[in-house]
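In the form predicted on its own, a lone chain appears below as structure tokens.
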Amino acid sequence: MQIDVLIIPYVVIIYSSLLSVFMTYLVVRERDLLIATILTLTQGVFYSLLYLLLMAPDLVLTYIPVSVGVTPLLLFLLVKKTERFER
């Protein structure tokens, strides 16, 4: 039992890991840019949540606000001033 609950935060690792590389890969692939700008914004929250696992607290603390906040809010008025799809 207790080898069990010790292989949950490894599998919580790699599987943000992988969504987080397959969401780089969508922004990457999106022409809609509002919809880009949503993967972002979840891509981050798996970064954080990797950071908030490996135990680095000081580094959740700046990405969430940065990551999560700031950046799609200017994206998302960016996209506002400018056309949304991409050619």
Partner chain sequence: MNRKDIALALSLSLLVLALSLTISLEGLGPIVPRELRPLGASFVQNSYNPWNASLTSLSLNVVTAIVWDYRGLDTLYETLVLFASIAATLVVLRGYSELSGLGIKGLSDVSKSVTVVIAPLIVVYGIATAIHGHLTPGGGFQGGTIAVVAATLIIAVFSLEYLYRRGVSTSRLMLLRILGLLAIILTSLSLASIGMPSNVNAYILQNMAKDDSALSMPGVLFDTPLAGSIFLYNLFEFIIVFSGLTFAAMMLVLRESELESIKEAAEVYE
The other form holds:
Amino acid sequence: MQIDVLIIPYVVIIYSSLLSVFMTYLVVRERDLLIATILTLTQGVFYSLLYLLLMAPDLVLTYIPVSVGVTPLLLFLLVKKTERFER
Amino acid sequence: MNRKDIALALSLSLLVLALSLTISLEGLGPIVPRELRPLGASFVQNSYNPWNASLTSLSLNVVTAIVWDYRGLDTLYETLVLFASIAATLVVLRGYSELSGLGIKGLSDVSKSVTVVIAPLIVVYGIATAIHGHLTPGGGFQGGTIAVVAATLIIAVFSLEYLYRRGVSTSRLMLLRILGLLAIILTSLSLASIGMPSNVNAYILQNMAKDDSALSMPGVLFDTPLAGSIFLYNLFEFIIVFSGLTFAAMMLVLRESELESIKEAAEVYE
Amino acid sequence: MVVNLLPLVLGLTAVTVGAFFDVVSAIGILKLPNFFTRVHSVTIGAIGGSVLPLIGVALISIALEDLGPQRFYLVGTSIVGAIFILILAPTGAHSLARAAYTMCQAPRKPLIYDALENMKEGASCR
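Okay, that one was the form predicted on its own. Can I see the form predicted together with the partner chain too?
In what comes next, the whole complex appears, and the chain from above leads the way.
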């Protein structure tokens, strides 16, 4: 069977964007803000995958440290200074 | 096992399957469009083209050539926006007290020794991404954010006190940031200020020699393309981003209550 | 097609053993009773399930000589990635377990021997 290989990256793009939307839904639903931060990090990983598939390696190099390194640290610090559970 | 767990497991395994299919079939290849629009074609033809000296920027990475040469003024103002946002952080958190003298506690010995191995590697990788920005994907901002990860790792695993003892304080980072921005502005003005007294045509943010101006930044170092001002801009942007984001992280990590109690005790003692 | 048979067989064996470790670690995450034992199973998945297959990929790409000199880039990338995972995954598991122990966030129900009994931080929650 001949698969049209040109279509597969587009399928992965659609799939990972849908998955990142699902992760965003989980972030909004989550009451524990630490777990919500970790889910935000997962969504950032999916976004960097999207950038990689759309052939933007410069954006990938920016987005991975920002979304995996810096933003979770700032959010953890904010959670530590305020409250862990959403009311 | 509820419905959420099943949905998560199914979607993640399908993602892994789709990714491995993509990689094994075509190696992420075919997403590149075959046809280029005229603007893109002209950028691709001119960004590294030593035979067309009036339009080239001698940068192998087209994105960096656009960001720092063809559209250099945009990026200069983006750098100013980052500068102003860090200044806004300083305005919100003004009146902070920065005292050293708290003990170093940190995480366990295993984490500390692994961080000692890993953090210099991260910084080296960031510097390489920054100063190879005209050859490979990357640039100043990318390298700076990669190096900031090492700084936040050191803050989290050791403590803020460790950075103070190594001589990194917020005022020094602020000074480094201002010097970096000043260096970028001076680089953008340098050719114009050289050309103006001797009555030679030159432009602000000029990189290579144009038709009506013979002045040029150094284009080639031995046999490696240096891309003139793009190399310098990437280096200074690395310094700005690294010092600015480290500054913001240090401001947010300050343990205000403990610092206040130490300060009060010192005042009582005096 | 020119193929060195010995590195190819070794690499395929490493990848297969890595898949076996992955299955073991997944079963362990589902079945083990305790947070600390589940962290142990995750580490088995990280070391046996990613370091071994990466080394296997390096061996396979040494074996396939038709790929030309570019295959040595693949070898170097795989081995560097394997070394990094080998250093970082146990450290992450260690700090997770230590944080859960000292902050009393995880039950230590099937407890046989506690080497950290005399430590100051985690002693309060027993």
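Numbering follows the first chain given and starts at 1. Note that the structure is predicted; figures quoted are calculated from it, not measured. Here, rigid core means the biggest group of C-alpha atoms that superpose within 1.5 Å across both forms.
For residue 79, is the CA shift between these two forms at least 2 Å following rigid-core superposition? After core superposition, the displacement of the residue 79 C-alpha between these two forms stays below 2 Å, so no.
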